[in-house]
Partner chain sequence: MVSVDDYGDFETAWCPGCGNHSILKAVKKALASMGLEPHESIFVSGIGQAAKSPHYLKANVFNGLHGRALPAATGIKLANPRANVIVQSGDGCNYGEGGNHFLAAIRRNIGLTLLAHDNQIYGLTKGQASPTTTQGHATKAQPGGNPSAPFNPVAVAVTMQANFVARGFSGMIDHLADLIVQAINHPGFSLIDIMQPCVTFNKVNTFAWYKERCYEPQGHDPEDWEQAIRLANQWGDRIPVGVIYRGTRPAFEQTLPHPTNDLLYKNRPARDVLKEIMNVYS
Amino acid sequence: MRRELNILIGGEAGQGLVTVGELLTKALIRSGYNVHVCQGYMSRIRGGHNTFAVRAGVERVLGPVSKIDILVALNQETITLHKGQMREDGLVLKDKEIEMEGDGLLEIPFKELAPSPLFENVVGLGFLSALLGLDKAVPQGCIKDIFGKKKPEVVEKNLDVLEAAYSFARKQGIQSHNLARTDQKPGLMLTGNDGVILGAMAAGVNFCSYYPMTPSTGIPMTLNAKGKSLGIVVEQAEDEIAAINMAIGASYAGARSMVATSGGGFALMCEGVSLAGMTETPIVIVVGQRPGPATGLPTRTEQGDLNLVLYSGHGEFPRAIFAPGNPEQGFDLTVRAFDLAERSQGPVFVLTDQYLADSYRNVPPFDLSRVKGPASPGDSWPDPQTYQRYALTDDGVSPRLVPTLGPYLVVADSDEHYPDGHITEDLEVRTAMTEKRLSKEKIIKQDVVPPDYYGPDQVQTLLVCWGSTLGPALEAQGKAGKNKVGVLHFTQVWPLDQDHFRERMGSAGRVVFVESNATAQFARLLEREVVPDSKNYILRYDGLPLDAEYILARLDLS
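May I have the structure of the chain above on its own, in the form predicted on its own?
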């Protein structure tokens, strides 16, 4: 019995590997296993080399691994590219038409077991489920859930193919890759994008505009498919400039508003970010990072857009940037982002990346009792004639009312303006308004999320990371020895409160910054506040996610 397995399914886009991968992942989670999925795909509709790597274990699994226990080859290229990653006792599952020689091979008659190519992925699901020792009723249930909305005969055909695959697997008599039993309760199967989506729904989002861009497109697409009953309006704009301006306009009109994009799309939105800053309009902006510059590697991952988001927009105005490390944090931080956007009346960012956005994990159900409704605009004013949208206040936050909902006038302008919102070039007013806008940073700084620390009080080596690098860093810590290594993980990367990390970083014998970019963008930001005596960098920027092996190979613990 194995306590952990890494299964990689490889093939071309259009061969159904995502379907079989998602069904297998769902079956594993329902069987009580911990799961981490890493998807690799190329920027094309059909063809190319795609992978769906499912790491399943009795114990918690937090990141990807490179070594493969079971390789499911749906085409010849998968063998060529991944045979070098096989463990010594690994198993390759392939169709007889795919060429490969050596030990650890098993031919699966995909075409004989499936009545048509459409069902070959279910052959893979059935054989893998049997190989892992899963109760057949579990994948049967997954098939009914997935195909149940179609014609009953479609479900029956898929169940027949699953039965044939199980029968074939039993005849092979292979039990060497059965997973040990677990009694863990099944959780939710969520990606990082799913965490953000559910957080937005919990926060009461009711408007989302976007222009499609990997890896964030799944957010508006899911809101469009699942959010209609909640009154969520989703609009695909003609471009990114229109998308962010629509969201700002919707927020001005009272909607709880967001946009979702990636680095290239966000670059086009930057003038809109300034518009939100000047008009003091709440908006949540989700940026899913991928490698640039320009189109770069559009379907791979990187943490290369922190500086772009931090310095986006012209002029000076406050902002906050959150960076979740897993779907649970995506949920919590998105709720927080909507609340902070309203309280600070400006743009708040949720910064993810392709690795986090597309990675499935098993997640415990969210505790919705912890969700407090985000702040809302006011709904009345004692004397409508005296209402001023940009009234000067002690904390810089002016009373925000929604136009047309009362007998008051709401005037907003992208030019400098008087407290009543009308345009002005009075330089004294300009100075007062600039100071008013900047003073709202106090609102943001009052509620900065401190970094999470994992490890003993005193460590020789401290790994400092942010966003999606959390899981790989924790796994590296576990393999290195928790008494040797600590992990300091930031989920809010701007603004920073040095009281939250100065002592921890100062007391470590050596600080190692771990990031998925080439220039250590977050480390440079932290070093403005604290410069450790001894520091190193572990950086990855080849488009693949960090993993524990990559970190440990570069972490000298001697």
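Switching conditions: you have the form predicted on its own, so give me the form predicted in complex with its partner chain.
Left out here are the partners and the other molecules; the chain alone remains.
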């Protein structure tokens, strides 16, 4: 009996390895196991070398591991590339036609057990489920759920194939890779993207526009497929520039709007970010990071776009950036992002990456009763003549009304504007409007999510991480010994509140930053932010250049 297994399914794109992997993952979660899936794929639809690694455990599994207990080889290349990762007692499962000799080898007669190549996925599922010792009713249930919408005879045929695979596997008499039983309640099977999707739905997203780009395409695709009953409109735009401008337009018209993209697509959206800042239009922007620069490694992962997101858009305006570490945080932070975008009337980001976006985990169902969703913009005004979209208020937030629903007029402008929204070049108004926009940072700062700390109070080594590196950092901590290592994980990377981390970082023996990029972007941001309390500035933002007189008038030389 095993308490943990790492199963790697490898093959070409188009061979159905993702289907086998997803079915197996579902069966494992329904059997009460903890799972973590790491997907590796290439930028092609057929061929290439793809992997779907399922790590299953009786205890929590938080990240990928390299050692393989069961290697399912759908082609020769998988064996060549991965046999070096096999544990000593590992098993290789392969079709007869794939060449390999030695111990720990099991041949699955895919072609004999499957009436046609279409059914080879179910052969894989049946064989693996039997090998792991899963109750046959569980994969049967998965098949019924997946194929149930098709004709009943399709379900029957698949169930027959599953049966054949099961009995073939049983005849091999191998029990060495059975998983120990658990009594954990099955949860949901979610990727990081799914967490974001369900969070957006719970927050009441109405509109999503996008231009397809790995690894975020799944978000609009699923919103489109599953969101009809929620009245969600999803539009595939002609390019990313159109996507963000469309979402901002929809938001101006009252809709809760989002876009989902990756670094390269987001680079095109940056002018739109500035537009949201200037027009004070709420929008949630999901950026699924992948390695750059330019097209980089389109299907791999990296946390390389923090700086791009942090500094995106010209000019000065507030923003918040969330970085979930798992699907649960993806849900919570996306809900939070929609609420904050509405309250601060501007852009709010959810920063993920390919690893998180595509990796399945078992997640307890979300408590939907605690999700309120953001407030709606208004649709009436007592005296329509007095309504001003950019009225100057104490907290910088002006009343937002949906246009055309009443006799008031909603005027929004990318140019500098008067409180009524109309264009101006009055430099005093410019100054007041800049201050108004920036003052909304207070609303964002009130609610900064503190980093989570995992570990003892006093710690020699503190790992500081953000976003998707949470799982791997926690696993490292577990292996090093919980008393020796602490983990400080940031789920909000902007703005930062020093009170949340200064003491913790100051008291640690040493601080080690853990992030998936080459230049330690978050570490440098933190270092920049840990500044003395006493700060003095002379600043000017009315549109005129600084001069000595201006400086001296504000410089306290007494």
